[in-house]
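Single chain ahead, by itself, as structure tokens, in the form predicted on its own.
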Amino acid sequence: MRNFAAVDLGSKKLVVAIARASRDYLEVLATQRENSRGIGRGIIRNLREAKEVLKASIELAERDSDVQVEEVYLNLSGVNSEVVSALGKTVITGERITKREILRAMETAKRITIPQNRYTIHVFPTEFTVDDQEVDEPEGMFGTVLQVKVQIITHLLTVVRNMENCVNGAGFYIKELVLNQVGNIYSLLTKEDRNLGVAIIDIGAETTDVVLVLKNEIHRVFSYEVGGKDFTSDIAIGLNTPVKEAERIKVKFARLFTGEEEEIIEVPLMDGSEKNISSNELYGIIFPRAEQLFTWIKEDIVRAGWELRATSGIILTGGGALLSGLKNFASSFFNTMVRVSGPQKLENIKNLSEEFLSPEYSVLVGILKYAQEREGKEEESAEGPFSFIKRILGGKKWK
């Protein structure tokens, strides 16, 4: 089994995990989580300070498992994805499909026209037919046509560049990017969530990322620069206080409702001095951030043509999940169930606290379930069923 680096690098925090995979469970060796640096928005701004603190915490890491790696699972933002479907055909040679005819039909779905300055990063077969019946698995079957859906998703090729010069600077290199959404995915999904259909808000720090999947497919995938950051920004600009109180303000404090019994508030001020402020003045700053975000979503759900009030609703995850009373309010402004959540189970991941089954952990555990995956499946040498959102081909592997 190889070691490799499991990374959620975020605006706000940098979690590593180093692991080793087969194709039965995940071991993880050591985490390691830092401050971030030189991330915003989801993309690369200061590049120096983002290699260093990289290089650092999976250093870190290794010293604390007593092994090396080489190879990163590296998260991305969505914010500039994009999803599109396309139809892949083959004519079945011999008496049976094997996985050359599979790969055949997936490599004439990838002959899409995608943009020069988009990138590849998944590729995921959501759908066979074998003489135009729908089948689960066609390997081994027999059948003279086989056509595949797929579901490809880009990224903006800059983005992508600057994330490999960033991982190679310090020392590395990206075994695979995971977009935060399709670690979500398999992170926080069941079956019947899959089924059904879902959506799922990750609020992050700086990014909120949500996912609409039905029927084992992502229908579609949205990004807003909008996260916990603007939340604290508001509150700080709005009773006039230093960030670092206003972040403790937010979390200690704020909540997305009013109450009979007002909470007073000792608020210290920039210039030194202080003043009180009730949770209800504190509700009336956070509200229009909150309102404003939701909007935005239910904007684009509508326009993808999701009937919420027909799926099993919505999951919030992330840090900013954590707020308050947001689940309420989630419910009561999509009129719709909602439910907060973290990773569903560690299972088939050995040693990793119960720590990591906060929202905020979310992406971080679906990176490692996806590499479980990966790394088993290619330890196998060969592949076996075509499960949920498995990435046959696309994006490249760097050195």
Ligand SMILES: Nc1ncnc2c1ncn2[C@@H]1O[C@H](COP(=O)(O)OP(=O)(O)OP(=O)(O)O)[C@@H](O)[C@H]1O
Second form
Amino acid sequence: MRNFAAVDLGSKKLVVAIARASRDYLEVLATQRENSRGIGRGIIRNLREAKEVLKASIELAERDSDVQVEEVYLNLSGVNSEVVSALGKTVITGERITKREILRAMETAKRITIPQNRYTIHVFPTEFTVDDQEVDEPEGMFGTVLQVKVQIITHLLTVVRNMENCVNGAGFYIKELVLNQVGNIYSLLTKEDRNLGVAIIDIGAETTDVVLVLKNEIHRVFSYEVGGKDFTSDIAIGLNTPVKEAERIKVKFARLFTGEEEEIIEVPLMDGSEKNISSNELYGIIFPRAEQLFTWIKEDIVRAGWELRATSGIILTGGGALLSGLKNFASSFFNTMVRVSGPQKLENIKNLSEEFLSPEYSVLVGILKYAQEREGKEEESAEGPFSFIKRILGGKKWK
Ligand SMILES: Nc1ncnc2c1ncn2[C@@H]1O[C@H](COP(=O)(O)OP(=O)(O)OP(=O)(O)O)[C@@H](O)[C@H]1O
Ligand SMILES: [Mg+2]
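Switching conditions: you have the form predicted on its own, so give me the form predicted together with the ligand.
The next block holds the full complex; its first chain is the one shown before.
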């Protein structure tokens, strides 16, 4: 069993989990959380700072766990990511379908033109057909023509290269990149959700990542350069209070509803004096930001031809989803069922404390589950030349 690090490098926090995977479960050996540095709106803004904090965090987790790691599963913000579908086909040469042929079919699908400035981070096979009949797992089946439908998720090459440079500079290398939206799918969705359809909205500190999932496929991904920190800045500016105070006031008092019972909040001002405001005034400051973000999301959802009514609704996650009243506000804004959720079902992840059930850790836990799927498969059959196929395929259809 190899040890690896799962890393969620966010705009606010950097979380590391060192783990090892076996076929059936994953064991967490150490976790580490820091304030992230050098990251802004989901991408590297200061390479030196990002490298330093990443190196320090992984090394601390290494010390805690008493193991060394080389490989990192790293998240990637969804800003500038895209998903496209493609079909691939191959003729079966022998009697039965082999892994090599599955890979060949996938490769032909990947041949659809991906612009030179983009990098493929995920290729998920979503449908296999053998001689025009849909099958779950083609390997070992009889047939003459194998067709595969894949979903390809790409990102800007420069963003990926800078991430790689950062990880390598810190002394590690990237085993796989995991798009935030993909991490959230692994973390939050049951098989039923994946099939019935759901929208996940991950409100981070400086970005919001959205994914629409239906019939086991990623229908669309959207990302916005807006997050919880913007609510904090609105409060800081609106009340003329330092950012640190604005953050405290937001977490403790801000709520997305007005009420008869007004609370009076003491606000320290920039000049050292204080003033009192009511909770309804605070609502007036944060409401426009929430409304603007949800309006953008709604427009994109409508443009994508997505019928929220025909799905199981919306899951809100990420630290920003903890804003009081957001669930009900989202529910009436989108006119659908909404739940606020953190990672689901930790049963095959051993030794991860309960605090990781918070929505802030959805991406990290999703990366752990994703890594478990990959590493577990490699463990299952360390068959050398084909292990790279499993890495692309995840061994089977994505569901
Ligand atoms: N109880 C709370 N009420 C309101 N906001 C909260 C609460 N707890 C955390 N937040 C906000 O959540 C945000 C951090 O979320 P998260 O940890 O998901 O961000 P991140 O992953 O580091 O950033 P990003 O995904 O944008 O790169 C901060 O803006 C913080 O103020
Ligand atoms: Mg995040």
